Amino acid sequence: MSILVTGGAGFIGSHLVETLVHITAGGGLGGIAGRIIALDNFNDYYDPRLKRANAAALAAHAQVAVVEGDFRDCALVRDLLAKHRVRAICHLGAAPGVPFSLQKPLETVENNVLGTLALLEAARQHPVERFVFASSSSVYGRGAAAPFVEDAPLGTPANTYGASKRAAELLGLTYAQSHGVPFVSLRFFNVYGPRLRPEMALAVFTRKILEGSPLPLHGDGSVLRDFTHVSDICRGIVAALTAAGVVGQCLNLGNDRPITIRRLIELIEQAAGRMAVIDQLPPRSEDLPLTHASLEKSRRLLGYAPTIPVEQGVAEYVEWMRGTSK
């Protein structure tokens, strides 16, 4: 029996596969996983060599099979589910991020909505025990009351990325209700940690500070973000694979301690031992003014509790980045 992880060579995906390897090697997850199938198309959204390096490290584990392919390929996905007797799907693959969605909205919707639909159809035809979907805090949109509560009214997404994730959620909830697909949506909040995608704010800021080059800051730095360490996200995903009472639910995975972007820069400066050179830029209309996860529901249903304070996580990340630049 196996677990399929889409986007398995990416930032969160590679961390999740490593986590699953550790857990299943110890006999965890109640026999859901004998093998982990890491599916990735190694696209060029960022340097594919980074994902291939992740994949090479994952493939060194006997429990892991790395498959190069696209989750939008219905025939491929159906074949993987049948061939490997997949019992759970962790759908992390996506067209990632707000900037990409502004530049390529059609590709974003095709990947995030139609791609998710292809997986849901495969799971309908080849039933699994759990379908865990990686959603985003972006679904809350403008007008949502903070802290963001899963079952409270949502605002309007501020960008195509948020809209595509919400549309994919709705498809999953529909398939849970109409076809019995055991779908659960996990809304990730500002995930960071080693191997973070190079275009993300923490990666850009750290790189610029370590280089001593100007750091692009949109707005005055007062935007609040609920930064969540990737290890906490992985623990939440693993819990969702077997937790009772979560099918058909949306659940936040956050840190519940928003900090300003200015504070984030201060933490990087402290860890790097260097001051930032700020390149002040206009604010971006596509950015939400804050993200803040209510964790009451995920604590109750998943037993989820973040363990990595942002101060610790940022210091760890800066050291990791320093090591990769040598």
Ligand code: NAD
Contents of the next structure:
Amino acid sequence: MSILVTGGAGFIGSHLVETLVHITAGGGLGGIAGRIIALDNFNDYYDPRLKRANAAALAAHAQVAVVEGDFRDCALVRDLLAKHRVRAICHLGAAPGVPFSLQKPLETVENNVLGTLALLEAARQHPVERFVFASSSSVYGRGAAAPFVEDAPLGTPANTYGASKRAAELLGLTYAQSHGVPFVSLRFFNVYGPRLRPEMALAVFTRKILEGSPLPLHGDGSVLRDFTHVSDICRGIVAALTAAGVVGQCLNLGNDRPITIRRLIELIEQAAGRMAVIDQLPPRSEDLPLTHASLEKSRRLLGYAPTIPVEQGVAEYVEWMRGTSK
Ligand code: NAD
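Now show the form predicted in complex with nicotinamide-adenine-dinucleotide (NAD), given that the preceding structure was the form predicted alone.
Full assembly next; the chain just shown is listed first.
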């Protein structure tokens, strides 16, 4: 029996595959994931060499099969589900960024919405026990009351990326209701940790501070973000694979402790032992002023509780980045 992880060579996907390897080696997950299939198309959204390095490390584990391919390829996905007797899907593959979604809205919707629909169809034809979808805090959009509560009214997404994640969520919820696909949507909040996507703010800021070069800051740094460590996100995903009462639900995976971007920069400065040189840029209309997860529902249904304080996680991240730039 196997578990399929789309986007398995990416930042969160590669951490999830590692987590699943450790859990299944210890006999966990009730046999759902004897084998882990990491499907990735190694696209050039960011340097594919980083994804290939992630995949090479994963492929060293006997339980992992890395498959190069696209989750929109219906024949490939059908074959994988049948051949590996897949019992659960973790759908993490996506066009994951806000700026990209503004430059390439059609590609974003094709990958995030139609791609998710293709996988939902595959799961309708080859029933699985759980379909976990990587959604985002971006679905809350402008106008949602903070902290963001899953079942309270949503605002309008501030960008195409958020709209694409909400559209995919709605398709999944429909497939849960109409076709019995055991879909659960997890809304990730500002995930960070080793192997973070290189274009993300924490990665860019850390690189610039370590190099001593100007750091591009959009706006005055007062926006608040609920930074959540990737290991906490993986624990939440694993819980969602077997928890009762979560099918057809949306659940937040956040940290419930937003900090300003200015504070983030201070934490990097402390860990790096160097001050930032700020290159002040105008604010961007696509940025929400705040992300903040209510964790009441995910605590109740998943037993989810974040464990890594942002001060510790950022310090460890800076150390990791220092190690990679040696
Ligand atoms: P990532 O880009 O590192 O990982 C995504 C992976 O999916 C990449 O390796 C990419 O090559 C692969 N991929 C993309 N389209 C594909 C396709 N059509 N077929 C096969 N593989 C494909 O991004 P990430 O930060 O690890 O994000 C993982 C998921 O979590 C995404 O769905 C993203 O939207 C979601 N998410 C991330 C964050 C965050 O802060 N990183 C926050 C909220 C939600």
